[in-house]
Structure formats: structure tokens, C-alpha cells
Amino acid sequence: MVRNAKEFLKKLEELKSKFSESIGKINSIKELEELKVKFLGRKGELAKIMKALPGLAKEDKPMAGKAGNETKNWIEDLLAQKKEILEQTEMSKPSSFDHTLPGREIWSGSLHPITITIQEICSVFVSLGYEIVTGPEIETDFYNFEALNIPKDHPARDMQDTLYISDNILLRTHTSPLQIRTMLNTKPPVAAIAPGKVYRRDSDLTHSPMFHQIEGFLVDKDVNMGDLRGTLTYFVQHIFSKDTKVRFRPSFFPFTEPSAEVDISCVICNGTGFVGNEPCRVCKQTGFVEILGCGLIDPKVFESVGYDPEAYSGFAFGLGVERVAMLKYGINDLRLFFENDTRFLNQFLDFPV
């Protein structure tokens, strides 16, 4: 018990000299910050005897508070003189890093295989002088409907599923919008392939919401069936292969007269109906899978846009960007498209970025 002032000096030295002991045993900053904790703590050495100052004489509490505070400044200049030899000891120690070991192999991306397909569809186009076009996901009526030959009262209208923003807004439900945007801003002759994200109401095993399509077509004087076909066949043939059959079937398009849709022999199945010994759940048996749609631009198309059908002709194609990349891929199902599996995506690493 401290009982006066010079009492209190003798133990504030005392403090300094078991301090000055324990700090010469100190190896870590961990300790150190033990050490501090132990002087100068809220329940420290220090602390303990500065709780007698209160019980000294009035005259000596001047003095005995002075030293105390003194004594507390000595203490952490010691602390911060022993941390940075501490810090510099450590600095100094040789590193337990290994520079011969091997290093972590990177984790490379690699173009989505959507993305790869489009690529090489619109290479093949690009060296017959097609232009590739974009435009907006967000159409009006006009441009996505209307000007395609598809009025209000249009059965197609019900085959497309639409998703609609309001009553002459909506998401555009294929690429053709974009034949008639080019041909309004450009005269012909022209040439253009327009990829780009289509909205649908429909989801399954085969079927998205959201998926991709490639538009084509080409207007000039006196074009006729016989280039479309020739076209598509070396389009099939190049992303294919050279022996890939291509047969043209009659059907309906609004905007194109006559239409067709294409059919390509059976890349799972080599066309012969089987794998193996099974049957081919692809082609069902038939040897041909249907690739596209496709026919001769309708001259009403052309009138909306201002072009005279009587001087020019010209043909258009679409076909689902998934349907060509399942097939060239032996995908089979189209949700590994937009799962983010890398398992899935890691399988095409190896084409060029």
C-alpha cells in the first residue's frame, strides 16, 4: 500500500526496472503485445499504482502525477524501439517460399460455343460479300410485323409467341426486322447477314426464351431460287461438311413467295437413320434434319420499303444459331447453352479466342 509520495516513486521504479527485464526476453510481436498489455493496460502494473493518487497529499499530487505520465511515455518508447527491431528481424529472416516449385496452372476462358457458331456462320457469308448488320432487341409493330407482310389479323402473329412491352411495342421475335431496317437506309444492290438475340414465349428441352438468330438476305435484278439454293448449300457444305446432302422442302413464309425450309442429311447419323445398331433419335430415322427457312423476298416487302418488285428479286433466310450448334457439336439439350457449366464450356478451350 502506498502511503505518500516517496512511496510512490520507489514503485514507479520498481515498474521501470521490472519493465526494462521483461522487454530484453521479448522474441515475437505477439509477446510484445503482451507485454504492453501487462504495463499498460486498463488493469496493468501502471494502472495499479496510479490508483494511489488520489490518497496522496494535495501538495504532492503535482509531482507523483508528472512522474506517472513520464513513466508511461518511457514504457512506449521502449514498445515502439523494440517493434521495429522486431519488424526488421523478421524482414531479414530467409523466406520458407520455394521458387522451384511449379506455379498454379491460369484457368484460360474460351468463346462460348454460341458464340463460336455465329462466327463461323457469318465467316462463310462475309467471303460472298454479305454485310453483317445489327440493330435493336426492341422493336415496334411496324418493323417486326407490318412491314414483313404480317398485318394484325395475320395467323402468323399467333405462331411467334410474342412478348410484348405494350400494345405497338415488344421483343423482337426473330431477326428479320433487321431486312427491312437495311433495305430502308440502303439501295439496292445489297447483300447483309444480321445476327442477334430473339425473345419468344416458349421454354422446354429444345426450346428458350431467349435464343439466337441469323438473318440473311440479298436483293438485286434477277435473283431466283437457283441462287438461293446454291448459296445455302455452300453455307451447309462449309459448316458442315462437303458431304453433307441439302434438300429444299415447300412451305409458308409470310414475307417470302415461294418459300421452303431446308433439310440437311443427318450429321449424327450420317444420314443412314442409324447409330450403330439403334435407331437415330435426331433425324427419326428420316436421315435429314431441318437446318432453316428460307424463299424468294414477297413483293409487298419490298413495296414497304420502297423498292420496285418489278425491277428487283432478291431471297431471305433464317435459321436458330442453338439448332446449328447442337447438331455441329452432338449438343442435346439446349439449356447447357445458359447453364454456365464449365465442365460444358471448358470442352471448347481449344478453339481461338
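Positions refer to the first chain, counted from 1. These numbers were taken from a predicted model, which means no experiment stands behind them. In this text, rigid core is short for the largest set of C-alphas that superpose within 1.5 Å between two forms. What changes on going to the form predicted together with its partner chain:
In the core-superposed comparison between the two forms, L334 has its Cα shifted by less than 2 Å. In the core-superposed comparison between the two forms, R229 has its Cα shifted by less than 2 Å. Once both forms are fitted on their rigid core, the CA atom of E290 lies less than 2 Å apart between the two forms.
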The other form holds:
Amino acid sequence: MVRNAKEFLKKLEELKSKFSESIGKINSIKELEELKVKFLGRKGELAKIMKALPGLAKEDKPMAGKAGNETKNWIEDLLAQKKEILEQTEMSKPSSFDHTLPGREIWSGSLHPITITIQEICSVFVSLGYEIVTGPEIETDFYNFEALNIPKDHPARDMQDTLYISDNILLRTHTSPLQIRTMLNTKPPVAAIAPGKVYRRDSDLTHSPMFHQIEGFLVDKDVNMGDLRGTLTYFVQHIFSKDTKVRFRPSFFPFTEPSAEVDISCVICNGTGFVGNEPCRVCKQTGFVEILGCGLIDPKVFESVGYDPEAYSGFAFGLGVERVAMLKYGINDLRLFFENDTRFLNQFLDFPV
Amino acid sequence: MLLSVKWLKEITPYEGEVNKLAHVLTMLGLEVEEIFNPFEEISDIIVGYVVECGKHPNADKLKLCKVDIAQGELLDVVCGAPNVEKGQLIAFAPVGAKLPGNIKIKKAKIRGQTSYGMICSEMELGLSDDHSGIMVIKGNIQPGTKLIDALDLDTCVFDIGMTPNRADCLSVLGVAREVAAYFDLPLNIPPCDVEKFEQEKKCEIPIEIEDPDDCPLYMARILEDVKIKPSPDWMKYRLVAMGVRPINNVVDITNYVLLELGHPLHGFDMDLLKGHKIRVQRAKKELEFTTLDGKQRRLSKDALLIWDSERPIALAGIMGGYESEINENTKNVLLECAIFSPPLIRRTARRLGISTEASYRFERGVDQLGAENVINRAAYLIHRFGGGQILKGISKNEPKKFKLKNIPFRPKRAISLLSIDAKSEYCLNILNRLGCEILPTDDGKYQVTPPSFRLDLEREIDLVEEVGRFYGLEKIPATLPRITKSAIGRTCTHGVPYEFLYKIKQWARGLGLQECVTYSFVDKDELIFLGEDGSEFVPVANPLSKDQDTMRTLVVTGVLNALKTNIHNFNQDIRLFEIARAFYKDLYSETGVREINKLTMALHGNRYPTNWSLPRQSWDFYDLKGMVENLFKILGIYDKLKLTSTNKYNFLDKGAEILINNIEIGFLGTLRKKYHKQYHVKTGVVLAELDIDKIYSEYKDKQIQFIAWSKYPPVFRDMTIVCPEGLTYEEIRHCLESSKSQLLEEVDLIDLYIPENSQEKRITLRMTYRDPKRTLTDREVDKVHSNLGKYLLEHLPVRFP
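So the form predicted on its own is up there; where is the form predicted together with its partner chain?
To see the whole picture, the full complex is given below, headed by that same chain.
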């Protein structure tokens, strides 16, 4: 029995040396846990000594209590040190864990390259302040042709072989009806971009009866050809690269005048006309590829939507999404877009914001 | 349109490089799509001189020639042609040369004699159909010269993509006018000075025109005693270069003048016409007419025809008639040069499904004021190369004179729209070079009168375009406009906004699904096969093929067919989605069609990728249901979602309708076995289709509202109940909700087990209890939990195990 502080302190010293001796023999974490219980447990060695504390003289109690605590801390420190050593040893032992095994795979989803291309193009124009509009895929002759200055029995209709539902109803041949629908719905200024499916009665290696277009148009006071050139150059250099050359050459569309076709330096051969020593098949050695049609909106279009062609001017452009995607990704066969073979889809895992 | 550079240079003396010319034309809007040599295939052929021509020792019908090709030694050549003779210049294919059809000439032994090449016929060279003997070359030509040079062929041809507005450029003259204007070169109009060859006898044939709008001008010239024979070689070869088959001198000349001046002509055999009269009149009733290609065509009543006194003799502006065609016995020729209504010609040509060089030009418009030159040019050439007598004058009926247009023009408007750095004089100068007459008007504007061949110049903006074209679009500075649109949102959107569709696509992509894009039209039979209601179909009137004859009412056909392709290509584990429109007949819609955006999804194969630690399990109904529920949760409209079982979809097994607010918006289920074969499916497929428009209308006004949570801890209690067959989980959920247990926060189904040989389901539910204002004690939760159990027993046919 401990009767005084001296004996109490002596017991503590004995405990410490006994602990030192014991811990030296420990070789596993399990033994260490047992040792901890033996010395620090509720019914452990230290607790037994501490039971004597209430019986000590009042003036000795603080000192003895403090010494008990210090002993406890000393033991805990040694236990922690030992635990760390044991764990290190444990970890350095060879084990069956193999971090080179493949992780639990997660299915990769993907967006179709047509969607990716549309989104990238729309983003460029949204950043310029355009809004995205959409419209019906089945249209009336008025929206698809008449209002766009393509009268019946006009050779311009040959430019677009049409799939009809009835005499007056058709599958839209371009996204240009969105110019009409949008302008009829709002007063200038207007800046809009219209992506969507379009249809033509045409099917071969380079034509699909369904494909995708993006129409863009801006109507405001004093819009001119320079603005059109600037906007489309900005767009091309954002979608392809800042070194891509842009060429405007006069052309004809019934709903724009002046009209132009835009060529860009061939992205396959960098405008050189040759890939290695072979003539470039994409641009047929010309160094340029056609990418979109554009022009100032024809006054007749303004008349059909009730805009004053003297007060306002505007530009419009239309481009083929598949064409851009083919150039951008080097896809050589249009049919791949609509086959949806997963070996194709798996190549487009990255996605635009 | 094909254009020979050599021919062009005969009209305007362009001396520069061919590539420069092509570039200039392209940048003027006449896009040179290809530059080629139509005689590429005979570029190896050289001119040879037959020095000796003797009998072949071993064959009666063959000859053995010695040919000089200016390479020192004479070559031994065996030739079987009946017309080969000593002293001829001939077309010679030496050993190693190529002939059309990719035939390569080799050294050959013919009946014991070695032949070092071949003497060619015109047919072998692709120059004509003449295979009666070898081609004999006239003139004084050095042996060894290339044949294409010796014949002075058109070896450089541009293929120009002509836009529909440039009817004036559908001829050599037309392109030459552009070149002359651009380079400021003179224009040499081909000779058509016919008067000095005219006879005393007058050309007199009455011409009746029923409707001046159908035919504003009809002119005829008569040539007598014409000798029908082959055209001169140079003309034949030139036509060959332009892709036109030479026939005889009169027909060839009308074709030649068409290519040269752009105005289609037609020649009739005068003696085959009945009565001395020409009439231009519509068919008026449906009738059969045989065109000169020998085809009998059924004409509609508004087809425009040329008639003699009794019957139709030509399909106006499209093709001549079989019975009045120029033939080898023709002596007297009636030459027609007219103007026809473009829309009318176009309608008839399209209805008959024919497009000729003539109809192509008449549809786009030809130059009425230039017509007289054209008929004179043709008469001049027929006289020269057919020896005919030209009767005096032209018979002509012009019920509608051509009016030149006067267009007000403001150079400043052109300068500002084009954004070019130029002065007014510059703009006027360009228009002047293009043949426009310009007069200043009092108000500081100008009055511009375009030449008669520029039918496309009608408005000021057309003149602006001309200025831009010649200034060069490339020289216009690029500027970025400032967008000053109104602050009010959307101006036009069909159904749901693009951004919402893109959001759903990103959601599906994030789940590991792959987007596909498929055609909007399908085979009607496929929709019927899937059990769709034909009365709602929107058929395509002129489909490209039967498998694209109907607009789809189900978008799921797309993923099913994509699945088929992938299975066929040995691709495994397919997870597809598509967002596209479905089309339904709708009498109340502007287009007679209702278009609905749909999301469709299909899962096939394994739920997890092939991996050492993932189980091999097939997708099932609950995978796709989980995805659908997830979509509704993300959009904050999960409480609106309901599924009920249905047999409505013939192609679904264990099918369910998806409802929002009790309105059907789609389906979910597995593909019935019966349909597996059609889509090459071997294991199960789970399918869903949802109406995105309805989902959007539920979603569009949703706004996330933050809700504070209880800071007191939850208490969990599990409960297992045994349910009879047929009791649905939904009924259990409803019962739990109706118990109105205050502390019950959430119920999760954590286990479902059906013991073998039993129909009873054992369901384990985990209840979460919580009070928002205090910590619950075990005792009170036990009480609530046991009361809930009693409630279930009272209200449902369930028991505890």
C-alpha cells in the first residue's frame, strides 16, 4: 500500500522502468495495443497506482497528480513512437497489394462530333453577343424559299434539291428560314445564330440527305461588308487556328447581295496543296477549301419581313457543320457521322463547355 | 460550264498566264473549279510520215509500213487499215504511248513481223466515231510533232461553276466580256456579217405567236441547197473538247454558236415541215411528242411548242422534234433563234426530267437584243461550211420588245455598304467598263442602264455587287461590328431552347452514354412493325428511297438502328442516346406537322466495363429507370414523375409509361424478344424515350429554393415485411406516406428478396427518424417505429417474417 507521496513517486518510477523493459520486447501492433491496455487501461497498472491518490496528504496531492499525468504522457509518447516504428516496418514488408492493377473503370460518355462542333461555333458567336434561335425542320415554301427571294420556277431552286411533304410543305433545305422567322418576330437590331438539321434530296459519297447547318445574321444600322469579313475571320480563327487564312470570293445566293463564298487555307496541307509529296486530296491542290456562304442581306428579304432596307442593313452567313467537323478532325467520310459506330464515337470523348 | 482558254483568247487577246486567268475569274465570282486538258489521253500521240507502205509478207489484209517520226531510224509498223498509203501524215502511237481507255502500246509481233507502234484511227483517239480507216493529217507538219499541237487542239479547258445569276457568262463571249473588262482588253466579236452572202430570194415565212409573254421574239432564216456533211476538223475537235458529240455541219454549227455566243439555236429540215408557217403555242391539252433523241414524251397542256401548219415540230427551248430533224438528206434548213419565257421552259423541262444546253440557258435568260447577231453568225457559218444559199433577210415576229432598265444609283451607298476606300468616279468607271450607260440625274444620283445581256442587273444593290466584285472583296478591310441588340430575351425558338437540349446532352454524356445522330426519316414499314399509328405519319412525297419515306414518330428507331450497326460490327456494351425531333400530322399547325423534341436512350450488354473487380452483369430496367429518375431529380421535378405499367407499346416487354402530372411523356422498358432479330440483338436491350418539350415546360420556371436542415441527429430503424405477389412498392410507399408519421423523415428500400419456390417478397426498409427541434430518445423512436409497423399491417396485406 502506498501511504505517502514518496512511495507514490517511487511506484511511478518502477512503472516507468517496467514499461521500458516491456516495450523493448514488442514486435507487433497487436502486442503494442495489449501493452497499452495493460499499462494505461481502466484497470491497468497506472490506474492502480493512481487509486492511491485520494489517500495522500492534501498538500502532496497536486504534485502527485501532476507526476501521474506526466507518467501517462511519457508512456503515451513511447507508445506512439513505437507504433510509428512498427507501422513503418509493417509497410516496408512485401505485400499482395498491387497499385498497378487497373482502377475500376467508369464508362466514358461522349457527345457526337456534330454536337461538339455546333456548340463550339455557337459559343464563339454567343461570346460576340449573338443569341441562339431554333425553328421547325418542316417548313412552308414561304419561309424556305419565297421570303428568301427564291421564287417558284427560278433556277436558284436548283441549288437545293428539295424533299417535299406536299406542294407547299417541305423539309427545310437550309437554316435560312430562321432569318425570316426571327426578323418577323422582332425589330432590329438583331444578332442571332441558328443551328439545326437540314435536308436535301441528294445522297452520295459527299452528300447526305440530312445534315446540319448554322445560320448567323446581324441586322443593324450601317452594317457593311467589312463587318462581315471581320466577323467571319474572327470566327474561322477561333474555330481553326489564328494562322488560318480566310478568302472571300464573289458568289451568288438569292437572299444575299453582294454574296460571297468563304474559303479557308486548307487545314490538311496548311494551304500548300501537298501532303508530303502527294497532291492534297481535300483542297485538290488549290490550298483553299470552301467553308461557308455569306453576304449582305438582300433588300427583298428585308421587304418580306417588313424591315426598311434604307434604314437598316445586315449580313447573313450559313455553314455546313459536317464540313467544318471533317476539316477540323480530319474525318474523310461523311457517312461516318450517321453510322454511329462506337469506334467513331469513342474518339470524341472530350467535350466543349 | 466548260471554257476553252484558246477559244477565249480568239475573242479577247489575253496574254498572261493561265493560272492567273483562273484566279482572276474565280475572284470575279466565276469559280474555276478545275483546269484540265480534254486531250490528255492522246498527249503521247505524235505525227508520223509514211515513207514506205508495202504488203505484209504473211497476211493479205495487212500492210507493212516504214514510218518516220524524226528520230533517225524509220520504224517498222504493221497496219491493217485499208486507206494507209505512202506519203501520208498519220497519227502515230509509239511504243510506250498511251491511248484512251488506258491502253498502252507495246512492241508486238504480228504474223511474224515486229511492229514498233500503231497508226491510229480517229475513233481510237476519241476524236470521232470514224473507224473506217486511219486518220490522215492534212497540212505541212513536221513528223515527230505532238498530235495535239499539230491539230492545234483546245488543250486547256476551265470547268467553271457558274452561279444561276450569271446567264450572260454561259458562253465564250460572256466570259471574254468579263476578262476584257477586268484587264481592259478589246473584244473581237466573231464575224456574223451575212448580208454580202445573201441571195435575191427573200426569206419569207409567217410566224404566229400566241402569247407574247411565252415568246417575246421569234426569228427565222432560211438556207437553201445546204450540203449536209461532217464539220471541218477544227470545229469537230473543238466540240469534242467541250464535251459535245459532233453530228453534222448544221447541227454542229448550232451547237458551236450556242457555246460561243450563249444563245441556243435550232435547225429544222424545211422540207419536212408541213405548210409554210411557224406557230408558237402551248400544247393546250396533254399530248405525246417525240423529241429528236427518239424518246416519246407526254406533255402537259401548258408545255410550249413550235408548230408547223399541222403539228408540233419542237419542244420550245428544250429540244427539237424527231420528225423535222436535220438529217443527211436535208437540203433546205430553217434556222430558229428565239426568246422563251424562262419560268415556262424551266417548268416544262423539270416536269419532263430533261435538262439540255438549250433549256439550261433559256431558264436563266438569254440576250434578246443580241439574237440577230446570233442567227446571222450561224447562217454565216452554215454558208461557209455547208455551202448553202442564204435567203435575204430574217423572218421575225417580236410581239414584246426588250426594254433596257434604268436603275438609280448612289455611288456613296455602294461605298458605305461595301466599306471600301474609293471615290464615286471609281464606282462609275467599273460600271462603265461592264457596258453600262451612265447619266447623272438632278438629285446628285446617277441613272445606270445595264447592257441587254446583263439580265441580272435590276436594282441598285445589283450594281453595288458589281462594284464590289471588281474592287475585290479581298481588299475590303475586316472590322468587328458592335452588337447593339435589344435587351429583351429570345426572339425565336421552336419548343425548347438550344441550351436546354445541350444541358440534357451533357447530362447523358456524364452518365456514360454516347450520343448518336440518325436520319429523321425512316421506312414506314419499320414504324408499322413497331406498332405505331399510321394515321399520324408524315410521309415524304419524293423520298430518295423507300427506307426514308416517312418522318419518324419514334426517335428510338435511331438508337435501335445504331445498335444494329454496332452489333453487326462486333462492338460490345453499347450505351446510346439521341435527342431529335419526332414528327406527327397536325392540322392545326402552320406546316401541318407537329415537331416534338425527344430524348431516347438504349442500353445493351454489360452494366460495367470489363474489369477484374467489376461484376459481369447485364443492364436491366432499373438501370435506365434510375437514369430517368436522376434526370428528374437534377431538374428539380422528381415529384412530378410517375411510372405506370402499360401494354401500349407493342415492342416493349415489361413496359412502363412515363408520366408528368399524369400526362404521358414517354416510355421505358425492355425490347420484346420478337423484335430482337430485326435489330440483331442477342441479349436484352433497355429502351426509353421522353418528350423533352414537356419536361422543359415543367422545368422552365423552376428556381432552386434553399431549405435549412435540422441540426439534431437522425435515428435509423430497419423493418422487414413480407408482401404477397402483386403488391407494388408504390403501394407500400403510399401507405407509409398516409400514416403521416411526424418523425419519419425518409424511407429507403435496402433489400428485396424472394425466397425460392415462393411468390412472396421480403422487403427491408430503412426508416430515418428525426425531429427538427430536439434529439430523439431510443424509447420514443421504438414506439413510433412499432406503431408504423402496426399501421402497415392494418392497411396492407403484409406480415412480419
